[in-house]
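One chain follows as structure tokens, the form predicted on its own.
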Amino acid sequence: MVRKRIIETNEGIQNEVTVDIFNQFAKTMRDKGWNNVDSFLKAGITKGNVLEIGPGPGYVGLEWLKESENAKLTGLEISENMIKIANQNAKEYGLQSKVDYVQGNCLQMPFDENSFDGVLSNGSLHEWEDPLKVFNEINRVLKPNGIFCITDMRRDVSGILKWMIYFSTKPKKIRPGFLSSLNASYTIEELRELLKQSRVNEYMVHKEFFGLRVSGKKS
């Protein structure tokens, strides 16, 4: 039996010490290749003006941008401290001219309709206070035929895999946060039911090794 979902914070990672620890964690995830960049590319998000929701320290979007020459990235991030780190990381990647980080909440995105060719996000879905509203916002800011791809953890992952990931997570200070995020994540069935209520008409929900992926386009 799958445990009931336990809602996590909707404020993002704000404290400077916590932000620094999360940056270390995100860097180890990048080095392991656990960032779902391949999922975004396979979904067809390879060029154009693309929005990343919840970029955190920026590694996922920057790794994607490395593989997407004819692209420009806008990162929508709730935490001002995260944006500072993301801008520093963009400079280290040499991609600061191709990325712009904007402070804001994905519940009410500060962008016009039909602004983006693609929308991507990794690991932020479980933190969305009102995911239905966010999917409607994604649909609003996408251009016609624009593609979206959202990846996250999956709450009904096997116990063995859960604890394998837990004990391999570094730094150790991030492990309690890993568990709270996992407990706040969705199952495939929950996500499908949620999307049925949204304005998104064309989508597919997939189960992955440790998580889930929903991708589609604005029809």
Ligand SMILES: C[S@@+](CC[C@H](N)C(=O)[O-])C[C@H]1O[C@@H](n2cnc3c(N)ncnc32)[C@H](O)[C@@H]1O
The other form holds:
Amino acid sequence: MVRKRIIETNEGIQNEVTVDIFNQFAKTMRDKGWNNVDSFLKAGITKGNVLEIGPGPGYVGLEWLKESENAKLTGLEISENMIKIANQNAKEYGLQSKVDYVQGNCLQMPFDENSFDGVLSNGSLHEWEDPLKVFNEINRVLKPNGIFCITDMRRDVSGILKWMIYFSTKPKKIRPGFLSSLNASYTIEELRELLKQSRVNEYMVHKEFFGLRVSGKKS
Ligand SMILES: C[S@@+](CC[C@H](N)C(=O)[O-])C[C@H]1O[C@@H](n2cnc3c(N)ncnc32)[C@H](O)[C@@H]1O
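Which structure goes with the form predicted together with the named molecule, now that we have seen the form predicted on its own?
What follows is the entire complex, opening with the chain shown before.
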């Protein structure tokens, strides 16, 4: 039986020390190529005005942007400390003219309706205080036919896999955070139930080896 979900945070990753540890971890994930960029591209998010929810230090969106020549990226991030690092990283990638990081909460996005051709997000869903609101916001800010793709961990992953990943996660200091994120993540069934109640009506939920993915479009 899958254990009950335990909320990890409703405010994102704010603390400077935690942000620094997360940045080290996200860099190792980037270097291994474990960033779900392929999922975003395969979903059809390849160009135009694209929103990333919860970019953190930015590597995922920046790696995606490297592959998407005719695109501009807006990152909506609740944590100012994360935005500082994301801006530095955008400079290191030489992509600062194509990215804009905005501080704000995805429960109430500071954007007009029909603003984006695509919305992507990795590893942030489990931190959203009210994910139903966020899916409705995604639907609002997407242009008609705009595409979204959201990836995250899933709580119904097998115990063996969970511990294998736990012991291979670096730096070691991130391991307790890895477990609390996993405990806060959704199961495939929970995500399906949630989406049924949302205004999004064209979507598919996919079970991945370690995580989950929901992709769809605004019809
Ligand atoms: C676990 S990190 C993932 C970062 C990055 N997407 C990655 O895959 O490396 C989750 C990020 O989502 C941000 N976040 C959490 N809740 C948020 C919200 N309500 N609105 C905007 N950003 C949020 C956190 O501050 C954090 O930077």
